[in-house]
Amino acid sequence: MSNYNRGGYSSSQGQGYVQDSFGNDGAAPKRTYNHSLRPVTIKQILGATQTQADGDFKIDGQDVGQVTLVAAVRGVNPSATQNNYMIEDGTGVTDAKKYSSDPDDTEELGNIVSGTYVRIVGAVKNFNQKQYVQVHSIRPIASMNEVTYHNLEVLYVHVNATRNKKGGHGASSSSSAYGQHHNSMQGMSSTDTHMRGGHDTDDVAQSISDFIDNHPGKDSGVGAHRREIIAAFGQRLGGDNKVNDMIAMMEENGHLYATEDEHFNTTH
């Protein structure tokens, strides 16, 4: 996980703490600043907790200094002192506020309109018992691939944080990041209980999930190619179309997601 430290970004996975001291005589207490940078979803921001009024927010039990997220702008409300954005990323909706003290703000408003996908770097703040983002940087994304890349980063950091907390076992999947239960195939609808030909959907879906989890592309985040899944399960399901139907159903139910060039990865 990248960290933001006073000189810029670093690749260290440390927490990014910096201590300021006003002297060595003990008269002024030292204050610790957390400059770590964590990729998050809006759901995680809204669910972040705070142990004291001026303390850092916590996500997955870890202190969070600064956050980065990718979201769609759903509303823009400029004022004399700040630009207010309503943002949404599929997991929730919140506000992002940027003070109008930057000479680039006029150009920024021209480039960021409702419907624009943006990358935001900022800090989690609270007002009237609701979290929002105090924006340090906001820019339109250059490619929709950035959305996929960001979601992979969120999953990676979340799983590692919760795995450490759980003592080596994976988190309860990505539920706290994305608001869906992904770590079993029991989310299939009752109308999908059996595929044509008598194949049990849950068993086949679990087998496909296991196949991707054990694929060399799993760790890189790319997953398995559609043709590899078809080659592995075409005979069992009775043809390419049946496998494609199963892949589409697993996507719809939140157990798979497309990565790139007809590759699919699991969401847990």
Second form
Amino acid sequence: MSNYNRGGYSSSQGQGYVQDSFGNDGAAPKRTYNHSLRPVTIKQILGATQTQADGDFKIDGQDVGQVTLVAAVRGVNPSATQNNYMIEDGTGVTDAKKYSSDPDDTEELGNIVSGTYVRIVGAVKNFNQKQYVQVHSIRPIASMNEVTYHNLEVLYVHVNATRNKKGGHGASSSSSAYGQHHNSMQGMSSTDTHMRGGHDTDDVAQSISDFIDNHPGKDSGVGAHRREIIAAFGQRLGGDNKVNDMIAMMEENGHLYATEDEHFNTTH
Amino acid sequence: MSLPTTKRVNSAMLQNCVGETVRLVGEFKSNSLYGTKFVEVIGSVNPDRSITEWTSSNFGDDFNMETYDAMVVKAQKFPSVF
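Next, report the structure of the form predicted in complex with the partner chain; the form predicted on its own has already been given.
Shown next: the complete complex, the earlier chain at its head.
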């Protein structure tokens, strides 16, 4: 599995830390690098759980790729290798470390002092049992409305994450409903931050995806036959045509694609 | 080691937070002593609902108070996140 087929924010991390180290585990489903970016509070970062040491973190039961947050800098500790910022946002305090590799760092240091509110994008890491943020980018915010905006976005994503599946549990970090074999499934919900509310069509789409994922055809890449999907969902959706409509919609949204001869497979 | 957290509050919530450390954003109606119209104050709440300031931050002159207030109220409902 090539480590360099990554887009988004991950390509410039360059620290040699491979998040998809699960490739070694033969029993685990095929994992792809998590490109998602999630707005969080420091409290959520500190409360993030880890299934294995050096593994991915989960917040609200969802795997976390990179995070973004808005916080006030309360301490700056520059060094030759990395700049260490102590940040707080009212929900908690943590460190944010940024490798100082670029020459434009001196500009960064000049702009960011104790008391500055900053926008940070980075990854959650752990050291000595405590989480911190490995910073990919840090900049002072231009308007304080960004504080309001960020907090609202955090709430929005949190509500969607915990209410995602039907009967979503509260924000318990031990949500077994997400954890186990739905690993690759989360690729769908964690990459679109607009996520899914409690809409029926979304629930059905999710069920159809589940159906195909659990179908023996999934492994061979062929997926499930249209007729099987109709048989499974016809009654729930109220007719063959409704199922066909749903399949067409999922194709358009990029969640399904046609393989051979009326078979459909999921895209993740 | 858990360091103090400061709740974001609005003035209506001050009554319930006496003795706590909070963050409050306010607008100066007359001349601002801080240089900008909007200021965030972090401090502890006194029994008379005033705040003894520990530190403050300038929140500029173009801050949207309404949205901020709505956010503060909503955030109260999610103590697991805030």
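Being a predicted model, the structure only gives us computed values, none of them experimental. Numbering follows the first chain given and starts at 1. Only the largest set of C-alpha atoms that superpose within 1.5 Å between the two forms is called the rigid core.
Legend entry - Exceeds or equals 2 Å, Cα of residue 243 between these two forms, core fit: After core superposition, the displacement of the residue 243 C-alpha between these two forms reaches the 2 Å mark, so yes.
Inset, instruction - State yes or no: after fitting on the rigid core, is the Cα displacement of residue 215 between these two forms at least 2 Å? - result: Yes; that C-alpha moves by at least 2 Å between these two forms.
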